[in-house]
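Heads up, the chain below is alone and in the form predicted on its own; it's given as C-alpha cells.
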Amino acid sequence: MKTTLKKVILTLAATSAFSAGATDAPPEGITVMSLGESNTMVRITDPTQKYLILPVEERVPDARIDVLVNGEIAHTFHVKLACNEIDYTVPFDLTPYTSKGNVVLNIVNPIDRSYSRDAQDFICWEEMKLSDSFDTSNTEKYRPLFHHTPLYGWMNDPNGMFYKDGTWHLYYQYNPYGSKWQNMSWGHSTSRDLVNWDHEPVAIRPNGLGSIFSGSAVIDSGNTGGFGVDAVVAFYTSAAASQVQSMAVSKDGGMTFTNYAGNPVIPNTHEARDPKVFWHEGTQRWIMMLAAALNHEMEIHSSPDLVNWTYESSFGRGYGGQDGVWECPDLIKLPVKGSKKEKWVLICNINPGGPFGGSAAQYFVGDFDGHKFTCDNAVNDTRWMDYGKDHYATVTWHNAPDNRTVALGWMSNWQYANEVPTMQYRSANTLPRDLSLFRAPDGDLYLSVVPSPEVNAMRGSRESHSAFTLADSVSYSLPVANDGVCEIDLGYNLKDAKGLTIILSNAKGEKVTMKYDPRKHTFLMDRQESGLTKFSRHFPTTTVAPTLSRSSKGTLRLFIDRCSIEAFDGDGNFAMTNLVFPKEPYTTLTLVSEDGKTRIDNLDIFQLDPALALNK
C-alpha cells in the first residue's frame, strides 16, 4: 500500500520542516520565559500563525508541555525538545487554541546532567518557528512505497478499521509529537483502493481518562445504541492510572468524533485493553473481544446497545503462546477452502514470545456460539499468522466488501520499533492480507494467508521466464526503477533437488537469503547480511516457516519494497515478513539449485507502481 503523501494543509514556507541551524535571531511570534533550570513558558503572542514549529531531539528524555488557555490547561502532550542539536522538527497546531483566547505552553524538562545543560540553554528555544504551514515531502530513503506509512510521527497498531462507501478508513495509534512511542491518539487514513492513501486528521485525541490506546470500529446499521442508522461508533482503550474501555461515535462516516459522555463503558478492575467488536447473528448481540494482558486471556463481553455491556466468558489460560502480554484480539469467521464448512478463529497478538522474539500474532480455530469459544487446537499448540519478525497487532476490517476478511498487521517488532533507521516516521503497515482456512495434510485447519487481490493493481511492466531446468545457479536483474520495488512470482519443483535457495543482493555484497527444504518442508528467510542491521542485536536474524504441504511443487510470491521483503506461499499455505534495511537496492535475483535439479516452472519478474492502481 503507497503513503500518497498528501501535503495537505502543510508545507513550510520559509525553512525546512526536518532540518534547521541555528540562529542567534529570537524567534518571531513568541515570546520565551525562563522560570528555573528545569521550567519554560512560551507566549503564543501572533494568534495569525498555525503551527508552532517543534525542534525535536530523539536521544532526550520528553518534556511536558501544558497547553493553557486563558490561564486554563485545554491540552497536554510530551515532546523530546532539542536540548544540543536537531534530528527533525514537528508541527502543533495552535488554531484550536488561539481561537479562544491567550494561549502560553507551560513546559517542564526533565533535568538530566548525562545529555544536558540548564532548559534554559536549550537550543529548541532559538529553534522554535511560528508558520502557517508545515513541509511533509518525504526525507527518508526506506520510507516505503506501497506500504500505509504516517506522513510523519510514530506509528504502532492498526486500529479502528472499516469499510463503508467504497472507502476503506484505517486509524493507528499515534504519535504526532515524534518519531518514538508517545502521546497515543488515533490517526487517520483513507483509501480507495487499499493501495493509495490519503492523510486524514487526527481522529481521537488523549482526553480525562487518559491515552487513546488501540481498539476497533463498527457500523451501527441497525441504530442499536441510539446514536442514529449506519453512526460509526468506534471502542478504544483509556489508558492513565487504570485501563478502562471507552466509546466515541461519529455521525460523518468516521471523519471525526464524539467521545461518550457515559465513559468509560467498561471500567475494569484489571488491566484488559483493545477492544474488538463485532455483530453477532446468532444471538442478535454486539460482542466484544478485550485481551486481559497480563492474565494471558481474551475475555469475551455482549450487548445489546453497544453501551451496556455483559460480562459472558473468558479463553486463553493455558492455550498457545503463554509469554508476554496478551493483546489486540479478532475473532472471525472464515470459509474452509474446498467445503461448504465455516470454522471461528481467535487471533491473538503476544508480546513477548513470538517464534523468533519480540512480537507476534498466533491464531487457535474453534467454535463460538455467542457466549463462549471452544478451542479446536490441542492446549499446547502454538499456531503463528506470519512466520516473520515483523508482523504484529494484527486485525481485520469491519464490513469489507464481498463477505471477505481482509487483515492488516504493524510491520515492526516491540524489540526494535524505536530503534529502526529512519526518524521523520517510523514504522509501516503490512500489505492487507486475505484470510480463509485450509486443511493441512496432518488433517488439521490451519489459517491460510493471501495478499489481497487490490495489490495486483500495482503491476506495471513484466520479465517473464518460461520453464527451464536449473542444475546449479542462475541470476536475473532486478528492476531499478522506484529504487527496485517490485513482487517476483515463482513456480517451483523440487522433485529431484534437495533444495532451492533465492537470494536477493546488490553490488555491496548485502544479501537476503531464503531457501526451501523439500526435507523439512520448511522455507526460512535470513536478513543477517540485509544491509544496515547494528541497530539492535535482535535485528539480525533467520526465520523458518513450515510449508504445511507434502508436495514437491509450490510458488512463492515475494513483494519487495524499501525497507521490507513479505514473503507468502501461493496457495497461502504460510506468510513470512520482514524488515530490511539495505544501503542500496537490491539489484539481482539468484537461485540454486542444491544437490541436484529444480524444475522451474515460472518466473515473472514485476515493476510495482503504487499509481497504477490509481488508474483501475
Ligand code: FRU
Contents of the next structure:
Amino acid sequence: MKTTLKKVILTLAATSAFSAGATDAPPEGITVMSLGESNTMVRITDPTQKYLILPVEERVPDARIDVLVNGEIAHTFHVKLACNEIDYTVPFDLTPYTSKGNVVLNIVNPIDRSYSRDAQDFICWEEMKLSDSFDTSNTEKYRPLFHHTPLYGWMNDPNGMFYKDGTWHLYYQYNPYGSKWQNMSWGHSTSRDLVNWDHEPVAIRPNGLGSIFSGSAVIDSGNTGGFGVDAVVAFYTSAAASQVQSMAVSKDGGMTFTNYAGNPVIPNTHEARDPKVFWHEGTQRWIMMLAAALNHEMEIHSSPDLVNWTYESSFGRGYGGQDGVWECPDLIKLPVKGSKKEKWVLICNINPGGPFGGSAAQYFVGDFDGHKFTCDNAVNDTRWMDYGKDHYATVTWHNAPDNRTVALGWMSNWQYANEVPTMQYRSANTLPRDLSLFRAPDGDLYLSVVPSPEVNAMRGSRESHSAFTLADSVSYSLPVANDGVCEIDLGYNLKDAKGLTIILSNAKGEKVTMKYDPRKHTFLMDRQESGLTKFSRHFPTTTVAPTLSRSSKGTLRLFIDRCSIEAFDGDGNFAMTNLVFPKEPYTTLTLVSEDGKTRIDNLDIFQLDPALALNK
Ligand code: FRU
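What would the structure be for the form predicted in complex with this ligand, rather than the form predicted on its own?
Now the complete complex, all chains and molecules, led by this one.
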C-alpha cells in the first residue's frame, strides 16, 4: 500500500483566538468557545472541509467529545487532546455530520491535577485545524515492511476475517483517534495475496450499545438468515456497561455494514465476548464460540439462521492455562499430517497467564459433535500455538481457499502493547500461518504452524551457502537494504555438538540470541539485549519452545522485519514470535557450534523484495 505525502491545506489562521465565552475574532473555519476549567465547545463554521485535525499528547487523559448535529448527539469518542505538546495528530472526518446540519463538538477534558492548567490553556485549541487531507506517510523507524499495520492509530486483535472472490478480508480492533487502546471500532484491510494490504474505511463504529469488540464474520451462502444470498454477517461484542453479542450485515462484500435492528442477539448477563461463528456440516447449524472470560470457559451456542441462538455447552473449567481471562476463541477441524484423519482444535487466547508472562494463545485437541467439545489432552497439559511473547488473539479466516486453515495473530502483548516505542501507529499482525496437526514422538497430536506459502512471494535476492561442517563459529553480513529486513533459512544437523547458537547483532552491540539445545530438545530466543527494552519491565525476556523432535537434524525459518523476529521450525513443530526494537538494524548473523561439530546443510538469506514492501 503506497501512501503519498499530501499537502495539508489549512484554513485556520495560524494564531487562533479564544477566551472565556465566545472568541472575539473567531479563526477561519472553526470557533473555539471555552466554557470553564474543563469544558470547551468547537463550532465548525466552514462545512466544506473534510477533516478536523486533532492534536494528540499521549501522556494526558482522554477528553470526551460529543459530536452535536443541530444540537443532537450524533457520535461520541475519546481523544488525548494535547495539553502541553503535540506528539502527533489524528483526523476526524466531519463529512458524515456537516452534510446533515450545524456541527458543534462538545468537549470535556477531565480535571487532572497532573497538569495545573485549565482546559482553555491547552495547546490543542491553537493547533486544531480544518483540512481536506491527512498525511499518512510513514514516519516510523520500526514500522514493519511486510507485516500488516494500520496507517495510523492503535490496533489490537484481528477480527472478522473471511475470504471471498479472491480477496482476503481482515478487520481489526482499531482506534482511529490515537495510538493507544480506545474507541474500539473494526478497522478494515483487504489483500489479494496475503502479503500486500490495502487500507479500507473503518467498517463498524461504536454505536448506542457500546464499542465494537472482537468477533468474526461469515458468508451466508445459503441465505439462512434471510439477509440475501452471500450476505456477509459479522458478529461482535457490544461493550459498554455489559458485554453482549451483536450482529451487522454487509450486502457489499464486507465494505460497509448495517447493524442488525434486533441487537443484541445474545443478551448474556455474564462477561462474555469475541463471538467466533462457523458452519457445522454435521448438524447443519451455525456454531458460535464465545469466551466466558472470567469463568475460564468457552461457550458453544448453535443457530439455524444466525439470528436465534441456543446455548449448547461449555468447555474449559480446569483445563490448560487458567491464570488469566479467556478471550478470542476459535474451533477448527484440521487434517493430521501423514494420515487421512481429522481432529478438532479449540483455540483459547489467555491474558495474562502466557508461558512467559502476559498474553498467549493456547489450544486443545479433541472432538466436536456440533454440541460439545471433548478434549483429548490431560487437564493440566497446556500447549501453545506460539512460544514467543508477541502472538495473541489468534483466530482463523472463514472460507479460506483449498480447505486451508489460515491463522493470524496480533503481534504484541497486553503487558506492554500500549508502551512500545512507536507513535504514529501501534501494533502489527503476525505473518499469516497455515495450521494442521502432526503426531510427535511422544505419540500425541500437536499443532503444526507454518508461514502461509504466499509469504514466499516476498523473497527478493538470495544468498546461498552450500553445506559445510561448523566446528566453532562463522559470521555473515545480513542484507543492508531495507534495514536488514530478510528471511533466513537454515538446515542443521547437530552431529555431536552440545548446541547451536544463532545470533543476530549490530554494531551497537545489540543482539538477539537463539539456541537449539539437543539434550533438552528446546529452541530459545533471548531478547534481553536486543535494543530498546526499558519501556516495560516485562519486555526483556527469554522465550523457550519444545522442538517436539528427537532428531538432531532440522530446519529453521527466521523472518526479521524491523521490529519483529518470527522463528518457525521448518516442519511446523513450533513457532516463536518476539518483538525487538534495535537502535540500528541487525547487520550480522553468527552461527556457533557449541562443544562439537554441527553440519550446516543449507543457509539461505533472502533479502525481502523492497518493491513489494507495504510501508516504504
Ligand atoms: C483481546 C481483547 C478481546 C476484546 C478486545 C477489546 O485482546 O481483550 O477480548 O474483545 O481485546 O479490544
